[in-house]
Structures are given as structure tokens and as C-alpha cells.
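Shown here is one chain on its own, the form predicted on its own, set out as C-alpha cells.
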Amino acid sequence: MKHITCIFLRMSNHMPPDHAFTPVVTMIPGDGIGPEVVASAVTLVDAAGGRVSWEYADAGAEVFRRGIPSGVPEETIASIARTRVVLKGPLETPVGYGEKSANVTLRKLFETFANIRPVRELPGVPTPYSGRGIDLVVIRENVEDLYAGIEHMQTPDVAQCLKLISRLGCQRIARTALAFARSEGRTNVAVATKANIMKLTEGMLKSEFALAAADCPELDTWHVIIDNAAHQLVKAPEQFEVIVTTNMNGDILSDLTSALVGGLGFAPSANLGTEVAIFEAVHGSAPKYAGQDVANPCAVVLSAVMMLRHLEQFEAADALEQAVYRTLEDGIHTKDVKAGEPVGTAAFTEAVRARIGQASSIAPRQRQPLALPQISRSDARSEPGSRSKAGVDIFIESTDEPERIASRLQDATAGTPYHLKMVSCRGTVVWPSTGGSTGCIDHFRCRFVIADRHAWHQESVLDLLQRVGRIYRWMHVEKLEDIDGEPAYTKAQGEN
């Protein structure tokens, strides 16, 4: 691997921290309960001595209603590009139709590739895990995987979503997790993947993490299968300190971990990139509670604590965090905590403000500025020693039985350098017969291999597609390659 440098992530890479300087932060109130909980955070940042000048910006539901498909107007993009730091409330996301998620748009637009989601046991918040000492962080790759949102209807009844995992993305998130552990004095870092099934995509994160971990011999690093990670988090969560994983897996695991310590009302997060940092609660907009003065502001307030640390205002961050902990420890909480009498959002905010300067039973962790890896596309690019073409996968739509599909394709491609090796449906071989009883739909992968690698060329592939296309509708094609003598593709279940 090429040399990897690190940068200290702060409000500006060109401006060192200056105690007389007041940074400008883009503040997006958000939808539903967003304006209430963001107002609480803004009030408490100011009360704790945070040096921040707030610049209002808009995104989410109201922007969608104005006919902007991304949910993010140009003026908000300009504000973020200028300030490079964002505190935002939750934004509504259309479900199952229409526009993209404005939350995901912001993360991807500014390449905030690392999502940091800490969870810890909180005083005064009883859970089945109270007393276990849970204190862990889920670090989630934030811009690729299935959340790239590249979907197609392959047939009227079969949808496809492309899972894109890059070496660049894996190297960045793996090294960020290791750097984060060092910055907080943590010693245990686990990478959680589904590499036992998705050997190329999830497997890439596993292998890149292992390479990065070799540079951190002082850390205890290990791999865990993602479903076992979920199992172990319920069974023995105290064994984890830092978990790094892919985008969708991280989204799921971090919601699980927040439930261990009291729920999403206590789940802050940071979206970090080398240029921009976005701080937000993990929870959604909860529109049915909007304007009722019942929302728990802790997730956004603790996100603001993370923002202050990002700005290297450590004293203000510790003061605000301790005030939140002390308020909870004193039995003051909103209605999502099932103990005693709850208070409203405004009363909880005032209680925290009144305790700024007081300590809780949880001592502040000693932290250093987080050094993010700065890895370019050229740094992460592999240069294979050899490449050779092994064949072609052609995906077709048909209601024929597999034996008829194979027979017709063999007749249609006779005389070409390609040989039909197998036909699969939903990843399982259905021709040649394996003796199983796999159910078929109208979507088949037809694998053609080539014996003479020198006979493979663009024109031969186009000829193959034309021959297949005369009898079946095809919608997708993948070239099969061997890289450095190893197949750069996987076999179907049951394929020999």
C-alpha cells in the first residue's frame, strides 16, 4: 500500500485553533421535533461557553415541498461549503417513493465518509443493561455500500440494488476507526463484516482493516461476523470499545447499541470528511411529537458536544457533557425515560443549563484531536500484475424452465468461442440440475465461459449479446476476469 498521511480534522485545515476566533457553524433546524431539539442544543452550547456563530440554513420537508428533489437548496450547500461545520436536526425522508433522502444527500455531497456513533451507559437512565459499563463507539462507512442507492427494476417483478464497496472507502474507514481509538485512549477495535457470504465486497473491508491494523500493534484488533456482532452486543456489549463496519450494517448496529443505553433519544453522531463535518442525532424527525415540548434533546445536545470537540473547544464540550450527565443523574429526564416524573424539552434544557459547571459521576475521557487519514484515489488504487478475461455473465428475463433456457442458448451461441457453463436464479444454480428443488422466478444469470482467452474481445461479446438478445430480453451483463490468476467474481451456490 502507498504511504498514507493523516490530517487533523478541524473547522479549517488552513487555520489553527485560536481561542480568540469564533467559528461559524451552519445550523439546520430540520423537521418535526428538529427545531425544538436544535434550539435546545444551540442554547446550551452558548451557555457552556462554546464560541460559535450560528448561520441558519434550510433542508428537508419544506424544501421538498418547494420542488427541489434533493431536499437541499443551493444556498444551504453554499453555506456548508463556506463554514465546513454543520449542526443539524433530523430531516424527513420520503419512504418508498419520490425524492432521495436529504440526510444521505448531505453526507455524500460533502464526502463525509466516516459516521461516528458513540453509546455509553448513562446515570439516571435505567435499562436492562444498567451496571454493565457499556461505553462503545460504532464507526460506520458513510457514503457507499447499498446506500449508494443505485437500483433498477431488472424485470417488472425483480428489483436490483448494487452494493458498491471500494478499496478507498475501506482504507479510509478502517484507518479512521484505528485513529479514533487512539484519540480516545481506547485499545479494542473490532471490524464487523459479512465476509463469509459476500467475500469480495464485505471481504475487502476485512482485508483492508487487517492491513491497517498491522500499523497499530498496541491495539487489540479482531474480526467478527456481523450477525454474531449483533448477538454479542445483546449478550455481552461491554466486550466492545470500537466497532467499524460497512454502511448499512453500521446503521443497523448503531440503532441496536443505542437501545442498550436508553434509546435513540441519547444517540448522537458525527459525519466526518476531510473537508466538512456534520453533527446530528441518530433519531428521526418524529413528526407526531412536534411542537408538544416532549422531545428528548440529549441526542442533538451530545452531537453538539462532539461538534465542540471537533472545533477543539474541549473545555466547553466537557462542561456541557457533564451538565447533561449530572441532570440525568439528578433524576431529571424527558418522558422517553421510564422512571419517575418526566419534564418537557424546555424544562430539561433549563435544568442542564443550570448544572453547567457541575460534575457528574462519570469522569470525562481524556481526548486528543482526531487525525483522519487522507487517502487519495491514486493511493488506494491497485495495479494488478495480470488480467485475463474468463467469460461473461448475461442476465435475462424469461418464464421458461431452466432446461429450455439452456437448450435455446446453447443452440443460439453454437460456433462462438463461448460455452454456457451454468444458469442460476437468485444466486443458485438451476442448470445443470443439482438435484435440488430451487424455485425460479423470471430472472436468470447465464454464465458463458471461454476456453481460449485470446478469443475474447469486445466484438465477440457484442456478438454473444446479439445472439442471446434474439431469443431473450437481456438487461444486464458483467465481464468475468481473473486478476493475478485469481477469479475476480464469485461462483453461484451449487456451481462447481
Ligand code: NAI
Contents of the next structure:
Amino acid sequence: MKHITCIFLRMSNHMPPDHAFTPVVTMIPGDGIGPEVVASAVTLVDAAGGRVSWEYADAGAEVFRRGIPSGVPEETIASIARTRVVLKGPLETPVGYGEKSANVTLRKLFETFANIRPVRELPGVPTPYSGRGIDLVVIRENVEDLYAGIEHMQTPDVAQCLKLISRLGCQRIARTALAFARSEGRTNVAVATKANIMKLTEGMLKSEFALAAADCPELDTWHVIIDNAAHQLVKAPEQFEVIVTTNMNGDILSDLTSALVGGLGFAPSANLGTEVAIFEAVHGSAPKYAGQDVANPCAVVLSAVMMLRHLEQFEAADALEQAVYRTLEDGIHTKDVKAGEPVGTAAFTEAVRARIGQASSIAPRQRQPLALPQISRSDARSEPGSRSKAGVDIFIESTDEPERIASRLQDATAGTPYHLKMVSCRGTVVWPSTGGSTGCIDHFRCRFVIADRHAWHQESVLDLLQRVGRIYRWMHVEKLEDIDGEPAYTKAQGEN
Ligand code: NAI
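Taking the form predicted on its own as the starting point, write out the structure of the form predicted together with the named molecule.
Everything in the complex follows now, all chains and molecules, and the chain you saw is the first one.
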């Protein structure tokens, strides 16, 4: 594999650290409670002395209703491409019909590959964990994994979603987590994966993290299996400082971590790429609270604090963060936080505004600007010494019993260079018999291996497919390859 050279660029390299400079930020109010909480953040950024010129743009429910299937109009894309910094409210995702999530579209359009989700214990926000000093960050890979949303009905009754994980994606997110820890003076970085089961996909993040961590001996880096991470986060969350993980795992874990410190109303986030940064709350549009002046604006306001740091406006960021903490410390809160006398979104905003300039009991953390790793596609490409074809997996639809499938396939493919090694159903061998009692559905993987590797060529695979296709409907084919002499595919459960 090529040595990876990471050139660390300042995220804000397009913005001179000139105090007279006022950056333009695209502001998307969003759906549900979005307009109220984003208005709160805009008011408070301005009040805290943030130098920002806001450029309004829309996305989400109203845009879907106008018939734009992505939920993101061209003008909004153009605004983001120009400003490269976004503060956004939550966007509703249509459920159960064709349209994709406008959030995911925005993250992917601008390749914001790193989703940074910090949580910390807050004064005046009682939880079962109060007093334990929770202060941790989930760093979620943001553009790959199951969220690529590549799905197919393989039969009328079997759905498939592809989990695509790339070496580039793993290197970028692993090195971002390490750079982030350094920028915040944190020393403990865990990578959380399901590599014990998904050895190639989740395993790639585990191994790329280990390689990247070898360059950071000053950090305490470790691996934790994702289910144990969930368990440990509930049992002893104070042991974590930074957790880096794949997209879906990070989505789930970060909702869990927000609950440790008082709920989604307190969970901010930054979606970072090398070109664009999008700041938003972790929470959604909470439609039942829309327009009622009850939503907690802290998550979006703290996202705006992250935005100010990204813009290198550290003084304004600290002033706003301190004012939020001080407001909570003074017992002022919205109704999601605790029993007692809650205030509305507008009154909470006013209370924070009135405290700008006051300190809280939490000292601001010393931070350096975050430098994202710049890794090109060619940097991340491995150069194996050898690659050879080992066979083909052909996925078929059938209601036949496995014995009959095997016998028909063997007859149909006799005389080809391929030999039927096994048939599996949902990843478990069902032929040859294992002696188990695996249930079957109408979806089988038929693994054909080739003894003479020289006999593998395009025509022989097409001939094999034609022969299989004469007796069964096939819907999916995967070539089997050995890379550097090792199988670059996994065995089925029960396969020898
Ligand atoms: P949600 O986060 O909107 O609500 C979950 C629970 O938390 C609800 O009980 C809600 O009332 C409460 N909650 C959330 N934020 C709050 C706040 N600031 N103050 C007080 N209570 C708050 O999640 P849900 O219901 O799953 O999703 C609603 C919609 O939001 C869906 O269309 C979903 O697709 C979208 N969504 C958008 C996101 C984004 O734009 N980044 C993220 C998550 C969901």
C-alpha cells in the first residue's frame, strides 16, 4: 500500500483571519421547529459579536411540495457552493415514498464526510449521570455505509441495501478523529466497529484507524465493538473522549449520547468536508412542537458556536457558549429539560442574550483550529501484489429445496470450468447439508469456484450465467477474487 501523505490544510483557508472580514453564511431555517430555533441562533450569534452576513436559502418539506424531488433547490446549492458555510434547521424527510432525505442529499452533495457530535454535562440540566463529568464527541462517517441508500428488491419479498465502505472514507474519518482530538487537547480516541461480524466493511475502518493511530503515539487509541460501546456508554460514559465510527453506528450512538446529557435539545453537530461545512442540531423537526414557542434552541445555538469556531471567531464563540451555560446554570430552561417553570424559545433566547459577557462555571476549552486531512483518491488506493479470480457468486430466486437447487445447477453447469461449492440462504450454508435446521426463503447464493484460474475469463462467466439462467431467475452476480493470495470475500456461515 502506498504511504499516505496527509497535507493538513486549514478548513477556513478561504477566509483570511482579518477582523474586518465578514463571512457570508447560508442560513436554512428548515421545517417544524427549525425556523424558531434557527432564528434564536441567528439573534444570538449577532448579539455575541459574531461577524456573519446571513444569506437565506430554503430546503425541505416546502421544496418537496413544490415538486423538487431532492428537497434542495438549485439556488440553495448555488448559495452553499458560494459561501461554503451553512447554518441549518432540521429538514423533514418524506417517509414511505420515493424522495430521498434532503439532509443526506446536502451532506453528500458537498462531501461533508465528517459529522462531529459533541455532548457534555451541562449545569442546571439534571440527568441520571449528573456529576460524572461526561464530555465526549462522536465522530460519524457521514457519506458512506448503508446511507448511500443503494437498495433493490431482489425478489418481490427480499430487499437488499448495499453497505459500501471505502478505504478513502475510512482513512479520512480515522485521521479526522485523531486531528480533532489533538485540536481539542483530548487524548483518548476509540474506534467503534462491528468488525467481528463485518470483517471487510467495518473491518476496514478498524484497520485503517490502527494504521493512522500508529502516527499518533501521544494519543491513547483503542478499538471497541459497537454493541459494547453502546453498553459502556450507558454504564460508564465518562471513560470516552472521542469515538469514531461508521455512518449508521454513529447515527444511533450519537442520539444515545445526547440522552446522557439531557436530550436532543442539547446536541449540536458539524458536518465537515474540505470544501463546505454545515452546522445543525442532531435533532429533527419535532413537528408536534412546531410554532408553539416551546422548542429548546440550545442544540442549534451550540451548533452556531461550532460554526463561529470554524470561522475562527473564537471570542464570539466562547461568549455565546458561556452565555448558554450561564443561562442554564441560573435555572432558566425550556420544557423538555426538567419539571419546574419552563420558559419558551423566545424567552430563553432573550435570557441568553442578556447573559452575553457573563462567565459560567465551565471554563472554555483551549482549542486549536481543526485541520482536516487531505487524502486524495490515489493516496488511498492500495496496490496489491497479485489479484486472481477465484469464482463467482450467483444469486438466484427459487422456491425449490436446496438439494434440488444444487442438483439442477450441477447438471446445468457440468463441463464448465466452474464447480458448485455451496448454496447459502441469507449468508448460511444450506447445501451441502450442515446438519442444522436453517430456514429458507426464495433467495439463494450459489457459489461457483474455479479450479484452473487460467480458465476464468469473461466468456466463461457469461456462459455460466446463461446456463444458470435457463433454469433459475438470477438477479445478482459477484466475482470472487483473491488479493495477495487471500480471499477478498467472506465465507458463508458454516462454509469450510
Ligand atoms: P426529532 O428529533 O424531531 O424528535 C425526537 C423527539 O425529541 C421528539 O419527542 C421531539 O419532540 C423531541 N425534540 C427534538 N428536538 C427538540 C427540541 N429542540 N426541543 C424539544 N424537544 C425536542 O426526531 P423524529 O421525530 O424522528 O423526526 C422528525 C422529522 O425530522 C422527520 O421527518 C425526520 O426525518 C427529520 N429529521 C431531520 C434531521 C435533520 O434535519 N438533521 C435529523 C433527524 C430527523
